[in-house]
Amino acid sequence: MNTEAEYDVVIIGGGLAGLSLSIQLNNAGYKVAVLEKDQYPRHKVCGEYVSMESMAFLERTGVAISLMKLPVINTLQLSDVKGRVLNTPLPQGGFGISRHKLDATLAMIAQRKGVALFTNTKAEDVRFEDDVFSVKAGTKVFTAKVVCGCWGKRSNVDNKLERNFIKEQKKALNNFIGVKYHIKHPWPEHLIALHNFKGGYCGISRVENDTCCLCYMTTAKNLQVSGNDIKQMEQKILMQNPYLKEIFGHAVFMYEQPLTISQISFQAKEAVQGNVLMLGDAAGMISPLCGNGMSMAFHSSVMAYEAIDSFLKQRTTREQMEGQYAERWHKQFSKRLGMGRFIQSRFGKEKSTSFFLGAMKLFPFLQKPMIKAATGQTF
């Protein structure tokens, strides 16, 4: 085994949370390593919509969003399984940007600033002994005072840490699949849509370069009853919604095979486990129906940075750092995640989605509070 130099912080996962955290820590003078199993640029299964709550943070981090000429999104469209539709304003709004572009931009900023970014490096195990972490990745061992888990929806490290959501795989909120395409389609720049179908929902919105992100989530059961054939599932299940039938029937698909991810879990997760601070989806995945996971990833990096900075400056103990982060994370996100789990368990069902949209149309004053509950404040 080759032991790398000791770091102040090792971050497992070079996605939005991991890269933005590494930049903040580096700016404060800490020695940081990021272990990323892939290389940049890369595509990720993601809705690729960022709410405006993250705009100021990204600009501070060095991502010149205001100069990128990205589509500005200010209207939400929802349809039920039969295609009955509701359009409602997004008071805060957001913008569309692909993970291919955003992750690569953050990685470039991190490397330029001096973050040790190890790509094609998959963390396999994390151990904490005598107040020091060791992270095994292939033939290398990284040591650090603090380790952060930013690996997204699921990792082999979750198994090593014996996390509860891994042990309880048979629960209803623990077996979803995600599928993403980039397409060419004359979709309005200002509009993001979530179209329901039996057992799931599909989002579409514009990103850069006149491209649309088409991303859907459904149960593993839907794929199984379709002979484990994605195209067959789309034709027999998704296209029962007339809006999705039109999109799938007329769009130009930019790559032959979609990106997919399986075993997605919406169950409650721990913000700290095995003394590792969890960020983004590793700490809890939010349903796209009631919040913005990309902004949550950025916001969790700010909270983690503040807790880690205080610990490394010896203003707090490790126990206090972990407690401070977990408490702030819970206060900021637990209600949104709880609402997400509730809605996730009911959307994609004809009666419940139709009832929801009907109530929103009948009582339009409820639309703004519902949308507000799904977004956070500028940070």
Ligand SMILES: Cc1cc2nc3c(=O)[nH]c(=O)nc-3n(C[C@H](O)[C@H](O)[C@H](O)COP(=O)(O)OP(=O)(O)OC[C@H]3O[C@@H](n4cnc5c(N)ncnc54)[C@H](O)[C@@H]3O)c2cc1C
Given for the second form:
Amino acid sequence: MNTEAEYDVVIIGGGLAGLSLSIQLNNAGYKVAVLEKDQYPRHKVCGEYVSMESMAFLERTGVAISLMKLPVINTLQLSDVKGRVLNTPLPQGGFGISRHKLDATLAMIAQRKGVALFTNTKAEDVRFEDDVFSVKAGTKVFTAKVVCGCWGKRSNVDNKLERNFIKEQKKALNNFIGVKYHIKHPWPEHLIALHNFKGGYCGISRVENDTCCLCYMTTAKNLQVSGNDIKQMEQKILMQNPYLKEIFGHAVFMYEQPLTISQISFQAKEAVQGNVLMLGDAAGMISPLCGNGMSMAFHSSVMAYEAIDSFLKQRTTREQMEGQYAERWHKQFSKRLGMGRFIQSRFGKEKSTSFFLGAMKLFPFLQKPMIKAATGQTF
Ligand SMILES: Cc1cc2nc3c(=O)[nH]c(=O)nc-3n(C[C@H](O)[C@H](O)[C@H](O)COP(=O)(O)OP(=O)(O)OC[C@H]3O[C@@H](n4cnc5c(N)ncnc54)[C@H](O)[C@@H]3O)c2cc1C
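Could I see the form predicted together with the ligand next, after the form predicted on its own?
Entire complex below, previous chain first.
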């Protein structure tokens, strides 16, 4: 075993939460390591719509969003399984950027600033003894005063920590699959659509380079009943919605095979477990319907940074750091996650989606508060 130099903070997972936290800690003069199991750039299953609440934070972190000429998105289109449609303005709006570009840009900034970024390095175990953490990754052991879990929605480390959501039986809110393509399609720049089909919904919106992100979530059952064949599922189930039929029928697909993920869970999780501060999806995943999981990952990095900074400056004890972070996390996100779960449970079901769209059309004054409850403020 090779023991690495001791760090102030070791961050497991170099996605959005992990990289943005590493940059803030590094700016404050702390010695930080990020362990990332993959390398950059890389594609990721994600709708790639970033809500505007993150714009100022990203600019502050060094990602020059305003210079990137990204599509600005201000209108939401919803359709039910039969293709009945509702268009509504997005009060805050957002912009489109691929994860290929966003994660790699953050990784480059972190590395340039001096964060020790270990790619192709998968954390296998975390232990906390005598007030010091050790993180095992292959033949290396990293030691640190603080460890942050930024490993996303589900990881091998969740098993090691015996987290409750891992032990749950597979049921309605914890067994979805995600599928993503980049496509060429004459899709309007300002519009994001969520088209429902039986057992799921499919989003489409623009990212950089005249490309569209086409990404859907559905139940694992839909894939099973289609003989585990994605193409068959798309033809038989998704294309029942006339909007999806048009998109799938006319788009030019940019990769041969789609990217896929499975076992997506919206179950509640702990914000701190085994003395590890959890950020982003590792602390709780919001339904992609709300379009702000990425912003929650960034926002949680700001809260974690402030808690860790106080602890490392010995203004708070470890117990206070953990308690204050968990409390702030719940105050900031619990309501939003609840609304996300409510919306998620209504979508992709023929009757409830149609009812939901009908109610939104009939009572347009409901649209704004519903959208607002699922989104957040600038941080
Ligand atoms: C289908 C779908 C569509 C979505 N669409 C949107 C959208 O349009 N807008 C939006 O805002 N959000 C969307 N989201 C949510 C968004 O993708 C997540 O909320 C966001 O990526 C969370 O960031 P994170 O940093 O917590 O995790 P991630 O970005 O997933 O990063 C986790 C990182 O940890 C690494 N890792 C995991 N385990 C280990 C380990 N043991 N050791 C080292 N590294 C490890 C992974 O390789 C990864 O790089 C969507 C999600 C899904 C599933």
